[in-house]
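So this first bit is one chain, no partners, the form predicted alone, shown in structure tokens.
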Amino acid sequence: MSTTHSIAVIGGDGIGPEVTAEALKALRAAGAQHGISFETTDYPFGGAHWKRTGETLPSSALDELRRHDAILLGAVGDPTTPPGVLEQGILLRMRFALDLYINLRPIKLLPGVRSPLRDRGPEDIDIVIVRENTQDVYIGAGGTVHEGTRNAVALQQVVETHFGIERCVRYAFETAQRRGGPLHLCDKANVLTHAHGLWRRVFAEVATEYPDVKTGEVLVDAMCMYLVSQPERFRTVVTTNMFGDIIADLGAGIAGGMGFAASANLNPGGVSMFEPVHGSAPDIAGQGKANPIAAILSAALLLDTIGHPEAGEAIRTAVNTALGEGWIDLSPGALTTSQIGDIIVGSLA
């Protein structure tokens, strides 16, 4: 019997709306062999939509965008707007709004695909990053004094609560123990002694009720030179906001390019979103040009959300054999976005 998901879509700004039509190609074909069916909505939201109507993302929308199953996003950003107006009013505004207080973000090398790093390999670079996605600077705490001045004084606070660390470190925690392997705390306790320890202790805490994982924990900058270094060494890690935006970014790098880089934000109790990281790269913007792989990962991040992991494996499976039997050529200019999309899609089959 067929099972039926309502999708929220948000292609948003420059190639956004181009990957996306490919992620959906994907998730459709996969749905297909799996019994899945898929009810899309569309919405405007973006850079042009706010110069359209002033409107980044209303309240109204929050409320049709929590009767989805789930949300499938492209990219937000726009050169030609304000800094911060688009980011904080669409993706800030649904990380709390919806409390997606987890972003998860895989960094695998996948076959075919070679890494900056010397003689490393799909077996090296196969990791998990868990970042805490609604507290820490992001949260908007501080102010100004003098702004135009010499005498300028400006503060931006780092947020931390018991509750925000212990759900994301649990969730962690099980993520390592069905991934086997360790699960490390990066962190900068050293320096940041009282927000990061009490990280390090909701942390310890939480290791109790999980025996069989084991743990350990890495100060940013140390973490920073081992993924360059030693990245076969981390399996699962657990981190903060901001250090999560950062060492994702290098895990991306690490395995290719974000033109591979998939996330989830998710809100396990309710709906979830899904979005590559790679932004709206104006520059390319409908000219065929962009790398969909990142966009279609995530596709099958959100049907393992939505309670069909062989689907989302499915993509996955097909996106490693296009890339490791050479049936992709990513050299500029070889094949269009909805090329690389039509391979994956015949791989699946």
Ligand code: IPM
The other form holds:
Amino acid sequence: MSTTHSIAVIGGDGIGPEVTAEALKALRAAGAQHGISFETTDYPFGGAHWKRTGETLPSSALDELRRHDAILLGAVGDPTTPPGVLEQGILLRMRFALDLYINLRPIKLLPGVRSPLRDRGPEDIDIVIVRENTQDVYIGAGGTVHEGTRNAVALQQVVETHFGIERCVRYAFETAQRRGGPLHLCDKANVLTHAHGLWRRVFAEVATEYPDVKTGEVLVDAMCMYLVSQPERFRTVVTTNMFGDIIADLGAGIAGGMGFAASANLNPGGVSMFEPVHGSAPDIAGQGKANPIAAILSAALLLDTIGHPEAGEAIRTAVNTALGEGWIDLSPGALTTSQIGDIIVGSLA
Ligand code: IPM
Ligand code: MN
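Moving on from the form predicted alone, please list the structure of the form predicted together with the ligand.
Now the full complex is given, and it begins with the chain already shown.
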């Protein structure tokens, strides 16, 4: 029996379209092996589209996105557009409007990939970061008075709600229970006593429902040190939007770099969006130099989420095999983006 899924595709800016093409290649190949096919709709949103039309992500497009089974995104960001326009107008708009309240960011050192941490192997670095994705400083609450003068006063507020924390923390406990190992809350409750005090309280409350999950609390500054000195301490980490942004990049760094960091922006009750953690890398755009593995692993998360974890796992296994067997030469200039995609698809077979 064959199932068809509809996928909205936003290649976006810079290397976004190149890596997305490889993700789709892997998605279709893994799908074919598991009786799944895809109908894709391409959307043009990104820097070029904004310059041409003044449009970032119109509400009509949001309505269309909602009607798909999933969204695959390459990258948005363009150094020739003012900072924030595309980030807020496309990426954050999607996260908020579609209520993608979980940003799942696995940090996994893959076989054959060198970590900058000496003496660390794949068994030491296998963490899932559950980043809250709809609150915190990201909502843009605040403002500036006396802008452009020496009297300027800028406020940008941390906004945390019991509701928003609870649904994220509960998702993190479910994840930790499934993965085994401890769940850490990463915060700065010693300074942000109001906002992160609320996180601690909700975390402790929800913890009573999961007596089998061992918990810990870790301050974000210490977390940064431990990620480097003892990454094996962590298995599942739940954190705020801003800290999740930062520690996920640190995590990507210890796991071999942005070329391997996948992510899922999840609305467990609706349509979800999948994107590599990396940005648009305009300096190497269009040259076939980008590593598509982060995008391909994001496609695997997509498959997990739309009900085909066996197909998602097939992609992860193919990536691990190709890397572990040394089929993918990661040295600069050795392979193009599409050659890496082809090797992974070959490894699926
Ligand atoms: C990310 C990015 C975004 C974020 C930016 C582009 C708004 O850095 O997805 O990690 O901060 O969430
Ligand atoms: Mn980021």
